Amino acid sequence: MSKRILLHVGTPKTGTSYLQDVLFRNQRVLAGAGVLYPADRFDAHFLAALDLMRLPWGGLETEAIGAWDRLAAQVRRHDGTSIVSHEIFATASRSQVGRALESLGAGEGAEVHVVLSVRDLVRQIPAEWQENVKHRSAISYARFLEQIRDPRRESRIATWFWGVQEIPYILQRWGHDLPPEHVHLVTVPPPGGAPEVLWKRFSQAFGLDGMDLDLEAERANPSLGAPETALLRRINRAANSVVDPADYRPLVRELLAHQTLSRRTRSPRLALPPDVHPWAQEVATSWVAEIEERGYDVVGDLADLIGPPPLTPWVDPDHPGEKRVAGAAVDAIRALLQEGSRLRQSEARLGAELDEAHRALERSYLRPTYRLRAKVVRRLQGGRAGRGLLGAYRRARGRSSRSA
């Protein structure tokens, strides 16, 4: 039984990819300190979250079957501290939260803590729209803003957005049966701050202070500028009908978005429209008051949730500068040409290996022993007694095929 379970349940775009990368790569060091991060692959907790919540995810949900139960069993067997982390846990329903806590051993004496990393809506709103675009969506920024501001919240976009971003509601679902001091809020520092500040806050919340961990990032979920996101949305509109989801992730999301377009750091940044700022900050102010009233443990500063002032000049990603979009498109084409060249070389190499295998097979056919065996088999097959002998030989060898 784990003595202590730390459940990091979101939210998206709060340094979660970096945190999970550090935890995954430092499993051995963590284990030496009695801390379990149960993952045999870097996306193990993502698959567990899909399984727990029965979420469809471009076919990955079939790969996730049983992932939550396997993870929970590892946590129950561990007799120290266990960490479970993925941002889509934020959208779990009350019943799914109950199942998660029960299967991890919350009712059997384990000390459970919930950790929620949070960032201001001023940055989260454009980041969420961009994530939609990076997952094949072609929705405009204006339409996205309209849907999330609709008080009815009936659209798929609004349902998902508030499910993973409405901080008081997430804390209420995950922390309903926990004492307030076991619910920890980690705030993302304002833009422009030292990058190590967020890690220090994570380290404090998870009790990792003093551990000699490798903090060099290998995986991340980088952001795109406004023209790059506009280009990606146009690609979605043109290619979604001809590119399968299984191919979209490596080619568009990884190769184009993460490995290519994210490097164009001089482009205008994606930001919240200035006229939407007052609404976003009003919502955040109400959240801060509610969080303070509940008495949760805050690692950081709740003032970080109010967000930075409007970005000036603001660039509308629905109507970006075409010259910048064209520049991004040239970079994207170059990346695709390089990938096509790599695949052609790989195809040529595999073709040469296959040809050599065929030649080796032909050489084996020309050996005298092979020709002799083939001649004997042909003669035996010509008579009833011979076929019986062949059948007995094959049964003795345990073969089910018709070959000799």
Given for the second form:
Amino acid sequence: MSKRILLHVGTPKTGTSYLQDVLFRNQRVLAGAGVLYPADRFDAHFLAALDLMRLPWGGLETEAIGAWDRLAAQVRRHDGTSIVSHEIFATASRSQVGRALESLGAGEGAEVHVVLSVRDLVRQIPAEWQENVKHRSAISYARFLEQIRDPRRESRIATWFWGVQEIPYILQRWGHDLPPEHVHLVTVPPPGGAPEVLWKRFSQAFGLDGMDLDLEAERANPSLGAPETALLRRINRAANSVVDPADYRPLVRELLAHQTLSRRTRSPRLALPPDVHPWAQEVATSWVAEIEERGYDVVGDLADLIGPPPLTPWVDPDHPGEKRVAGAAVDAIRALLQEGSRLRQSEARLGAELDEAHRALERSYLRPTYRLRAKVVRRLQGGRAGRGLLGAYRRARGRSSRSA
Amino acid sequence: MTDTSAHAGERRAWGWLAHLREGGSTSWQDWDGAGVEGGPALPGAQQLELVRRLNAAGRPSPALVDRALTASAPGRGRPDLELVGAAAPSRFGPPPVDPGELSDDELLRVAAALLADDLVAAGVPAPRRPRVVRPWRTRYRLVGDPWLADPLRSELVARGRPPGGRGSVVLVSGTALDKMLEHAWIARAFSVGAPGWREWLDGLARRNRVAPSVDLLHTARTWSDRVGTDRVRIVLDQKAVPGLVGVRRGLPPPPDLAADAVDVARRVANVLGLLVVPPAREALLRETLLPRLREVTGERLAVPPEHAEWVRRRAERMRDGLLRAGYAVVGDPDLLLPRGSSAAATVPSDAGALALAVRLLLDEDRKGGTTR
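Swap state to the form predicted in complex with its partner chain from the form predicted on its own:
Every chain and every other molecule in the complex is listed next, the one we just looked at coming first.
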């Protein structure tokens, strides 16, 4: 069997979590067809990406040490098709790309394909701002837009945004040494289309057509409306200094954003301001021309990159309807109260278990042999010779029951 | 091939790369030679400029030059940038730059990555073999200001006097609060890494919080809850420590480092976190890097005058809180107060830190460090 490596390197917010979840849950079926998705969790390649690109990520990087080399070794050992997928690979530098390809065995006869799933900027820009807010940022939407539109691109936000979103720039780095037919662009269909269309495109790009895969979605990265994102931003401003990063993820990102606020689907959606919309479409048009010129394989339609027309009426998330924000806040308080109740119940249960353990301990203390030993120890501690004897006994016993 | 200006620019860039590989230190702005294409792509502007700085400061080996040219800056920040004038302007990617105009901070990102690789390759020196534990030793625990307490504890362990044991007296080490804040940042730079000095200090002042590691009141309270107030001593007179831990020979003072040296350490620590597990990171920083930084001369860190009033208020609050709680204090409680603010605060400078990083890279290269 010939060696083939499919590197899915981005972009974020293009159904990547869903794809990785399908690949992870169908590892056995894929293996039967000679396709390797080497992962012990659906997003396992995230750690490999952090390691390859030496990216700190709120402490997670400690778990990532050596992850890239381990992944590359698995791919090198596999004689068939291997899939590597994570959206943050999009930001890799050219030398990191070189290291990645070399360690995967690109110079040793393996056929390397790069896959990039892409979505129009009209949806990607607000989605990226929302991701920033869901990662503790308190930056306003206006400031975010200002930073990404600054041609110097010197801010951290602009650097990251264009690093993972500018399609021709990503492919300059990842596709530099590959023939254009080995570079595949999967376009995300316009909003309102049938949900299976995107999977069909992924399936075609990854050569999975005809396989009996379980496509039930278990993972999604749900989006928030404009008032909900505004609320989250206010929460970040108020609570960032008092909520540790380790608590932020389960309480704010998961409980509030994903499990509570994302359910308010009738809220106005985040969108580009009407004055920014034409600029985004202009940028996308230049990308489409460049992609056509480079001759990459396109799965879908490049016209999808131009994006939908402006949303009317547009709701400014920096000045949202306060009634809607208040509604979202009530939902958030309810969710936190429920979580608080659950934790109190858990605390009470654990307290009862601890009391029971203490009672059991006391019962054992009341046994005559224990009382006799305790009496002897008290006597010995009363005198210098006794303390020496006790010390000798404890050293001989080989473990210490001494206090701090 | 048409002799377009774009091709001329590329030839100029390849020529500059060859010049740098030969040890040249002419800036890109002043370079007017030409060369031939020597690979799939030119290294980034940051990498090329770092090699130029290495050449200007010494004679880096070809291995070090290769490492510098292929090292991407770790973490979030600007990507590898193209040279302005080297190729036709691209409509995509960040704008190309004149490497001479790159900030020192940009170059430090790449240099820190190389230093971290050097440290990992060097490893941790064999630990000093501790002497046999003395059974009749004074029982103590040494906590508080980590930059004061940690080296003392290590020294005592090496002398066969480990902390702990029945009836230990808890010694909470401290000094003037401004010094303790400096110590807290330095200790953090040499363990988990830290933000810049000003960013870190400004954040504390804004939140009106003392760094937890030097919050003596909190530390004392934690220990008195466990062992009782009568077994806790606040030690502000460092000369009293040997007597309190039962040694006659003096104990070494904490390492006194230049501000730029600490800044290099904290940048390297941030990268090391991506290469080794936390205990190994701290050991590499304190046992391999720290000895190399001890001799570095330069200004010492100081709290800037705009925070002097805040530090004084917090120090008074700490002193009053400790006295009110009834802890025994060794030394004058007023030793917690800052000893007059320095007129000109010292903050690490990017230029100084970069010069030091370049010197460390060259030193390690001379010793035959990593060839990764």
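If you superpose the two forms and keep the largest set of C-alpha atoms that fall within 1.5 Å, you have the rigid core. Numbering follows the first chain given and starts at 1. Remember, it's a predicted structure, so these values are computed and weren't measured experimentally.
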Check: A396, A238 assigned to the same rigid part between the two forms: no
How far, in degrees, does the smaller rigid part rotate relative to the larger one between the two forms? 19
Having superposed the rigid core, state how many Å the Cα of A348 shifts between the two forms. 2.4
